[in-house]
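Given next, in structure tokens, is a single chain: the form predicted on its own.
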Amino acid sequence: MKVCIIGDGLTSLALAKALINKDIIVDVIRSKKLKKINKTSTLGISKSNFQFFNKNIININKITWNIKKIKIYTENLKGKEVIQFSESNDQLFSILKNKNLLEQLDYELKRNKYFNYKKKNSYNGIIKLKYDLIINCDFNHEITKKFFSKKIVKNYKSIAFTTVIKHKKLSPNNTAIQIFTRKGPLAFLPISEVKTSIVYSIKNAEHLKELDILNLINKFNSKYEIEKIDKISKFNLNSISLRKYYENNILAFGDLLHKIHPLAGQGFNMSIRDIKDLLKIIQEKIELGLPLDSNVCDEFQDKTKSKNYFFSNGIDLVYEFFNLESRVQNRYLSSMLKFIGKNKTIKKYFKKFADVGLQV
């Protein structure tokens, strides 16, 4: 069995490692467009996905930082905590740098006899090699333009600014903070006792300079004694839901299928859940002695498409609710937030939703 994965981002390499762990030959086609690694980008992995990643892909214990509490605030309630999620004996989720995970995956893959990087990038060139499955994770590849151009897109008219602050030692630094400001959601995500990642999504921010962003971060920072701030990176925000998941034996995957607002840190978690579902389908084919072909793609679409769509819309609904609450000073909305923060059943549901996604 031989699989081709187009694209060399985190999802591509994580999927490649999961497949070669099953002794499936994997070729990864590097992206034509060279990507500069953002040293300040971080991602969160939920508890259940963290356990799956360690067992089925690679062990990432050494490059992650565990979060045991999440505290949510809104600017309208003047710094008062409205919701808290906590896990006393274990992590709620784990934070790690994109760069560290990419490097570890790359290192492990290059050492494996079932893996190869390929440069042949054209559609015709890939088809001629007669792969059992072709999995496309590359937005810019001609296969995307040929088969996967129809999608539902929402432009948030926002820019996400990311950086890492170095601060005086804080022990334990295991509480993530999300503040819904009137300009957009701001997250403080610890990655060590002396470093914390920041993600600030700001609407209509084209005119803002780096000094403006730093001033806003300092305005809402009440916890960290900052010693140094890394260079700020930025990217435009939109959400994407692909209408069609596959064409013959070519399957779209990762952010190409679903891209969501980063406020809940669920983008990579959705991709890990997709890897989990795809591996289960592939394993069933192997055990039954069946080929890996378009039926794998069809089963994957049936299993995940509606689930991913509703999960993405759930995240968008959370964003729109907090966005409305932060812009409109309305006592009913604020009262609703306080009710959610005190209701154990609702908090338990949100906690499970963030950990394992939508269960159908």
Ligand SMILES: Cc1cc2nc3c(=O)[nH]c(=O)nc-3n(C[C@H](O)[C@H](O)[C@H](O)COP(=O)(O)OP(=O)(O)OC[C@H]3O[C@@H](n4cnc5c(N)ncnc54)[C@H](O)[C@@H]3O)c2cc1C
The other form holds:
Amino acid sequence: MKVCIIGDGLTSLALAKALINKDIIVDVIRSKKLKKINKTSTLGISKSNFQFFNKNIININKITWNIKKIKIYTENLKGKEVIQFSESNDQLFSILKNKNLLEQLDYELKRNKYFNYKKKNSYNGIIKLKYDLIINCDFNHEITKKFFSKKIVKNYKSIAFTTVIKHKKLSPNNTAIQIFTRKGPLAFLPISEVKTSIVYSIKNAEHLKELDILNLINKFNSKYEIEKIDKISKFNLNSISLRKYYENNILAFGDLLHKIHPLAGQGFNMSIRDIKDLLKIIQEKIELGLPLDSNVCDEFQDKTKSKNYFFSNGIDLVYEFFNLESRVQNRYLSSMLKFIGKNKTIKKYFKKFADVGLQV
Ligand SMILES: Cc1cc2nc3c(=O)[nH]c(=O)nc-3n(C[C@H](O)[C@H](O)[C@H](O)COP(=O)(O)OP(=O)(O)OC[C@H]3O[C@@H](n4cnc5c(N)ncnc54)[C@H](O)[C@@H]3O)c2cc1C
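Same protein, different form: I have the form predicted on its own, so give me the form predicted in complex with this ligand.
What follows is the entire complex, opening with the chain shown before.
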């Protein structure tokens, strides 16, 4: 069995390794992501996805930092904590640097006999190679324009600014902080005792200079004694839901399939859940002696499309709720937040939603 994956981003390489672990031959068509990777971007991976990754893809224990508490604040409630999630004995989620994950995946793939990197190839060139399945994660490949251009897009008119701060040692530094400021959500995500990554998504931020962002970070930082700040990177924010997941035996995957606002750190987590679902379908075909073909894509779409759509909308709803809360001084909204913060059942549901996604 031979699978082609187009694109060499995180999803592509994670999926490639998962397939290779099942003795499937995988060709990955380069899109030069490895060379362009941002050095300061970080990812939060939920506990169940972390366990799945370790068991079915690669062991990421050495490159992750465990988070045991999340504290949520809003600027409107004058810095008072509104919700806290915690896990005393175990991690709630784990943080890693995108660069470290990509490099480790690349290192392990290159040593595997079932794996090959291929140079950029056209649609016709790929079809001629008669792969059982073609999985497209590349926004810029001609296959995307040909088959996967119909989508639901929402432009958040926001930019996510990301950086890593080096600060005085904090032991333990295992509490993530999210502040819903009037300009947008600001997250402090610890990655070691002396380093914490920052993601600040700001509305209508085109005019803001690096110094403005630094001043804003300082305004809301009451915890870290900052010694150094890395270069700030920028990402325009939009959400995407593809209308059609596949064409024949070509399946769209990763952010190309569904892209969401980063406020809940769930984009890559959704793709890990997709990998889990796809692997299960493929395993069933292998066990039944059936070929890997368009039926795999059809079953994958059936299993994941509505689940992903509702999950993406759930994240958008959280964004819109806090967006509204930050714009209006409304005591009902604030009371609602306090109620959520005190209600154990709702908190348990949110925790599960963030860990395993929608269960259907
Ligand atoms: C600031 C920020 C913080 C995040 N934090 C988390 C987190 O904590 N946890 C988590 O699970 N996920 C998080 N994500 C999402 C995660 O980074 C992505 O889901 C993941 O990197 C996608 O990998 P990929 O291999 O599927 O996509 P890639 O192929 O690596 O593409 C990555 C991004 O490139 C962009 N892109 C490239 N070409 C085009 C094009 N032609 N048109 C439009 N867009 C294009 C898109 O924005 C796409 O999302 C975050 C995202 C951002 C922006």
